[in-house]
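Here's a solo chain for you in structure tokens, the form predicted on its own.
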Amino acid sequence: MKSHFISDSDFSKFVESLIRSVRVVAPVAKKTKFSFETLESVSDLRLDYDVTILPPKKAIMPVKQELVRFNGNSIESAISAQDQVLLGVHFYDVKAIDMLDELFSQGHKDYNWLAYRQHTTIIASNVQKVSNRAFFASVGQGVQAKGHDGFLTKVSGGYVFDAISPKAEALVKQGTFKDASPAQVTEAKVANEKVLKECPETLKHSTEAVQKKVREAFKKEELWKQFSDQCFSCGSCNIVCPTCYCFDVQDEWNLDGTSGKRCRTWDGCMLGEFAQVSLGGGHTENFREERHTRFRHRMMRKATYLNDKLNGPACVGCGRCSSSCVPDIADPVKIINKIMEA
């Protein structure tokens, strides 16, 4: 790894650059609220933003993804990956795609999934201000982010520019970088572990204890109950996490009955109907059809089902499930401090 430094106006012109030779994804303002959207112009870029309404990962698995297109006997796919820059994504958000490069490249690998991660490269940024939900610095502590290509510490009069990967070393030679010096080497490692410092919200136990305690608490229906009673089943969890990577197929046929396309959309579990399956003969069976059956399998697979798989954790503490729930009962760490406390 190389750190390199840039200035403030040099900045802007190799971002400029970028969006001239390459598809550059990044937050952008949205009134009061951040969103990766594609890059059309430099001013556009808010490096300083706490936490953006969806995660990037629907620049590699978009919301609604066509997967293959058909024609009577004949099937092809539809993935068509191109070269994109994924932009100012925040450690705990690159933590999040690294559990979905793992998950989606075991078993039957997702091959959408991995074309479109293929072709993008990865530049995370340092958080510049704390969301007021964000847990980040006490989830998932021995879980490193390792899947970005370079990562860019705003530091005084510019930024320093950690080159990780060839890829990132190649994006170099468009700006004008020149070698960071040891201050602002040492600036930039302050920055970093001083925000680990300004989260509002803190999981007090340590990730091994959670995942025993919450798989122990399975049984305590009662328990769970308390904690869905006000659930609306919206499914707003699901849809703003990072990690939470189900998903519904469904065809979309043309007119002349014949044609169409296989498309997927972000699924949730929270969602009443999404465990529903069909008996056939028009019968069907909701296995969690009780929303605290659903408000639990949700927490468990966040704190206990996928620990040992991913090494921590399913959960990166982005807050971002906390703030989108409208009676503000999705909070993990709520939940989790509860349970260990019992």
Second form
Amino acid sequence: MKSHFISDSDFSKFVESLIRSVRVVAPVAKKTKFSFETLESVSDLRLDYDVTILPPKKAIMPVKQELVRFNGNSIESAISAQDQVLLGVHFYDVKAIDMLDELFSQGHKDYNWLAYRQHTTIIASNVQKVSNRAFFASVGQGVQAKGHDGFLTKVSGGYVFDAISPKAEALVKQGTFKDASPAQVTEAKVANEKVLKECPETLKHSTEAVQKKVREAFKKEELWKQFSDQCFSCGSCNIVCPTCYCFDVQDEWNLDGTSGKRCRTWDGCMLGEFAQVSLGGGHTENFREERHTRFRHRMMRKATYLNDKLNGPACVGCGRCSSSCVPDIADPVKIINKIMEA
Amino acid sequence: MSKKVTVASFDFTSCEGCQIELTNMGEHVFMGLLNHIEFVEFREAMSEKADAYDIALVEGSYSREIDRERLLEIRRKAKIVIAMGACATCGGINALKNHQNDWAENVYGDKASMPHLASAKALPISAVIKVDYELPGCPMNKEELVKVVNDLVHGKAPLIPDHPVCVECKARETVCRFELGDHCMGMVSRAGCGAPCPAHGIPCEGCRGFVSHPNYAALEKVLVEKAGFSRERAANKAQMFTSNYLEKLR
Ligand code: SF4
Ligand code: SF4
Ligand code: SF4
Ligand code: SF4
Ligand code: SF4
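With the form predicted on its own in hand, show me what the form predicted together with the partner chain looks like.
And the full complex, kicking off with our chain again.
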């Protein structure tokens, strides 16, 4: 890995030229918040964002994605992955994308995810402003961010750019980069360490202790009922989560009745219909019909069930669920700390 | 495809906005659908009356006793009854009068005693007849209607969402009304509209009715605690489109 430096003005020129050659998806302002969008001009780029409404996984697996098109008995894949650069991803979201890379390549591979992922170059950037519900410093401390191609850190006068993969080295050739000085490398290191001390919320126990105790709390029905008393089953905590990866598949028929498409749409385990399954003959059953069982399921998924597959929790501490929950009951820090102290 | 599916359309207490949506569908879609369906009764466009039809589209709420017989007749003649729009599925805006007694004077002034204003509670048509599918919304969502009719014509079970509007609102990355100091009812309202209201800067009023299991107590609580409503206003908030649901919940 090599550390480069690019000045602020050269960085702008670099991004402008990048936009002209490839689709660049990056954080932009959205009213009082931020979202990842296809960048049209470098002046829209907001690397000083705190957190985006939806996670950047949407550039790889959009909210709604066409899987196949069919006509009579002929079926064709709808995959049409084009090269793209996902710019300005915070390290916690890099971790989350890495988790999905892992989950989508285990067992039955998800070729749609893998195809779009392969065409994506990820340029991470340092957290310049910590969001008001973040706890990324204390969750899954043993898990390193990996899978990204490069890492930008804002320093005085410009950015230090760590080129991790050959794709990133190729990008360096497109801009006016210099070798970063030792002082610049140190400044970047300090900046990245500093934000870890600025999280407003903190998980107080280790991943292993949390995994054990939360798992043991499964049978405490009353506790889960208390936690979920105000829950709307609105699924916002799922939809905004960078590590959630469930989807619903539906066929959409054209009016001719022979052709159409099969699409998948992000789904969430907090929704009442999520666990409703067909028993045949028009009958259905819902195996998580009660609100508190769904609420419990989400926490189990984030803090225990996937830990062995991922070598850590399926939560990166972005705090999106906490801030998007209208009754403010979805915060994993509050839930987990309460279970640990019980 | 052999015989076309026959469709009849009827209106009860309503603004006929939903039927207007039908005609707003766009020629391409409408004509595409007409390859498979045939309208046999449609007051807006034809004078014929039919003895039987495969699908009855019913707009409007049930608010007068004299409408009962007409609804029963529709049910007898139709294989499938689809309630179309907020009025037909939950009483709609009409149900605003259910909990007021001075509406006629306020709205019609000295004409308040016109005979056709004599009406009972505005109720969904399911209060009188069995309804097979409900297409909520004020007005109903025309794409959803096409989808449901298309699914029925081609033998697929139609799917009407039963999750809150927040799902679609988050999916399009709208900044939540509550984050902006406003209120919203998207957490208890049925999705399927694509959450246009919050995206255009206004709260969701629940025109598609409630989901099957709305957490109503929690709605009142957040309206008070997060949106700063008085208890009374919070308790009354869900009466625009959903007062008939509230009666069932309370
Ligand atoms: S559970 Fe919440 S904090 Fe954890 S990754 Fe998901 S949205 Fe972020
Ligand atoms: S915990 Fe909050 S965000 Fe999640 S489903 Fe319940 S109300 Fe919605
Ligand atoms: S649901 Fe709305 S648009 Fe449809 S008839 Fe009723 S008032 Fe009119
Ligand atoms: S604006 Fe309304 S619909 Fe959208 S997320 Fe907030 S509460 Fe839900
Ligand atoms: S956002 Fe709410 S009020 Fe607006 S169309 Fe949807 S259900 Fe109706």
